[in-house]
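For reference, the chain that follows is the form predicted on its own, supplied as structure tokens.
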Amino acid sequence: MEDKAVLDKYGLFRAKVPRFTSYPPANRFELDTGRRYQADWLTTLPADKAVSLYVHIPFCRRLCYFCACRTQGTQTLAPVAAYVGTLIAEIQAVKRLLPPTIGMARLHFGGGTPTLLDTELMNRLCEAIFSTFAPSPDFEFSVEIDPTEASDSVLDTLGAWRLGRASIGVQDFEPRVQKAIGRVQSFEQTKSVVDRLRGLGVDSINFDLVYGLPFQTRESLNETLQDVLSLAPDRLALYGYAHVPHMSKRQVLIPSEDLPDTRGRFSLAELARERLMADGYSAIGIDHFGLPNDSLAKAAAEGRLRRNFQGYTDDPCRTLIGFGASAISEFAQGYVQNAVATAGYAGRIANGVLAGHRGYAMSVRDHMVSDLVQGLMCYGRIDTEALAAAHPKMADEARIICAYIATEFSDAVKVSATGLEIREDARSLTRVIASTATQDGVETGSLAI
């Protein structure tokens, strides 16, 4: 139970902050940065070491209201058609780029829907794919699904790819909250999918529930978990639902005045972590569980666990690269985010030109603050002085902020004498205080929560 004065006196009902699935967040991407560096930073990559690819599947039949992420509707396959060929033009693109040598660890199909693609686009994307990169033997598949959009015979076609992981989105089972965010999904469509994954051989199962929806009460999330629970999917993330109408049009559809508070929805997350806890679920960073057998769990405790666009992640590849409108490649030197309109993305790859557009070069400092969130978001806590050892050049500045932390934060964290942690108590500021710690400034010891 965490200690709800604590977490009033640090603003965490107040926050607006990122999610960090990078630092810097991607709204301090610059334009043309991806543009500059893209085809320097492809060339120079290692021959012997593998690499992650993301591949973004934009569209979707329905649009869920509650969704902030970059997708398109269609009724056709006729721009998916389209949209799968200029993603197979820029693989063969950045290939050409690259080491011949050069494989792949985790491939990753986000999106959007990716199982909207019919069998013969499925196996089109992914023979182009795997003609390319060549697996290596810790590879992993993984692709996100809707249960309403995934047709028998697009899933044994992903099983026949050697799909080892499906990331399933639940968000909620309760009808009054699925109609209010424009996802009709049952449980019975829901469990038909995942006994189909389980009988093709799929041994990781995940599903995304979303807390802060529109008519979302303790009694109905309650029941959504016992039907979740029922399903024993290996890995669980639980996310809260941001309400930002400005950002994302479709949201206007979901009245301010049906969603609950800070309070109700701080209350919702404690009820839905209290639950998966007490049925087996251990706590990954802040919004993952797992079963003891997850491969994120075993990262965890082994302190392997990592953060990046898709989140919290085991992937032991430093370099992750992005194919398809608006995906993001992280490289070493920084970051690359493709053209986000799906025509200016396939107007760059006809023009035979790379899809970067936006993109961030990393300082020394970016390195230093990087692993600093790092390790409050995976862990909760920081070296101190590991932290300096990483990055003698910044050696001084870490231990900076690490004290900024210590006293600013001083009823949330615990102090030794290796660097401090976040008490139990006070988890859910993690990304609170992440925040403050990346804030310019910060080393000077001039800002003011």
Ligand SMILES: C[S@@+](CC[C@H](N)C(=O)[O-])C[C@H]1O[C@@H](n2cnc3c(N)ncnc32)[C@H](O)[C@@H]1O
Given for the second form:
Amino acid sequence: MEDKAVLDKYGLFRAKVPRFTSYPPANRFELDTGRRYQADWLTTLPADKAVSLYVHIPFCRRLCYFCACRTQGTQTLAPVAAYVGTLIAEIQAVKRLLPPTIGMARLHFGGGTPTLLDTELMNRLCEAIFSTFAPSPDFEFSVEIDPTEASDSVLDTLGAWRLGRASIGVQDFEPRVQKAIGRVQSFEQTKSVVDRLRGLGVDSINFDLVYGLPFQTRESLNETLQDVLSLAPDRLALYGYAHVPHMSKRQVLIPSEDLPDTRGRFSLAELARERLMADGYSAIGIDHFGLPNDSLAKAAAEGRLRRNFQGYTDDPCRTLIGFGASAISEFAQGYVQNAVATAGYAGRIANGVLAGHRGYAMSVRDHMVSDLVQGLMCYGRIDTEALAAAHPKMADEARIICAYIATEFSDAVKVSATGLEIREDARSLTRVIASTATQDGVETGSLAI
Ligand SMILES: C[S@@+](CC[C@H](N)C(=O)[O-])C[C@H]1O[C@@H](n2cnc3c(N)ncnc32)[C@H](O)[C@@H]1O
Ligand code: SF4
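With the form predicted on its own already on screen, would you show the form predicted in complex with this ligand?
The next block holds the full complex; its first chain is the one shown before.
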């Protein structure tokens, strides 16, 4: 049970803050930085270090009203087939700049709805990737799956390409909530996809749930959780609904007055958290939960948890290469985001240029702050002296920021000889503390709870 007076004092029920899937957050990426550095950063990757790959599929058959992801609606496969052709051309263009023997440790298809591809398109795309990047011994392939858009044949195809983890969108099972968010999806549909995936040997199943949706109540969420737990997912992500109609136009279909207020959201988040922990899940970072055998839960317990654009990960690779419109790559030197609009992205690849556009070149200070944010977001902790030792040129600055957090949030953090830790009963303040420490984006992100 969290201490509401402390949370209120530090602005939890008012603050809007970034999700910190990167530091700096993507809203600080600069125009043309990607274009300037992408080729250099790809060319200098070490040959003996595997990379991770992210492939973005920005298409959906239906556009759920609540969704803030970059995606566009389509009723036919024609634009998807053209896009897959562009993706393959981009993969080949990037590969020409890489050391010839570079391998892949992780492959993730996200979107949008990757399972919109039919078996032929899925096979073409996988063939292009697997023939270009050799899977390393600890290789893991994961895909985001909308159960209403996942045919048996496409699931079987993914199984044949060694799919190991499926991330399944559930959001909420309550019919009134589903109708209000434009996403009708039955429990039976979801169960049938889970059963098929398990039959194919996919041994890690993740569900995405969202709290703070229109008409959601403690009772309705409890029933959703009951259904969810009956399917025993290995892992769950529990996201607070980000209502950002100025950015995601279709969200105007969700009237603000149908949404729970911030205290209602907090109560829903707390209910879900307590229920999941009572059912044997452990908390991972700020919004994930895993059964003891789950690979992310193990990584968290062993100090290997990291945060990247997909949320939390146990991915050991320093480099993530993103393919597709709006996809973000992460290099030791900084970030590169591909052209966002599908047409602009395809035009660049057709013209023989790389798709990187916006981006960010990290300074020595940025690297230190990024590690500090990782510590907060993954473990609610900063080991100040280890941080200072890892960034000798920024050691004083690291100590100053930690002292600032300790002073500003004195009722929410415990200070020790080596650093500081957010108190267990104030963990929901994590993003508020990170944004205050970095001076980043207060009022530009989504609600802190
Ligand atoms: C990139 S989407 C792809 C999911 C997949 N197409 C599906 O429908 O199952 C991944 C997840 O982002 C989350 N998400 C999307 N929009 C959101 C919003 N406005 N607020 C919070 N979470 C959101 C949802 O939980 C969703 O399952
Ligand atoms: S939730 Fe999934 S299916 Fe719905 S619009 Fe977003 S990406 Fe598409």
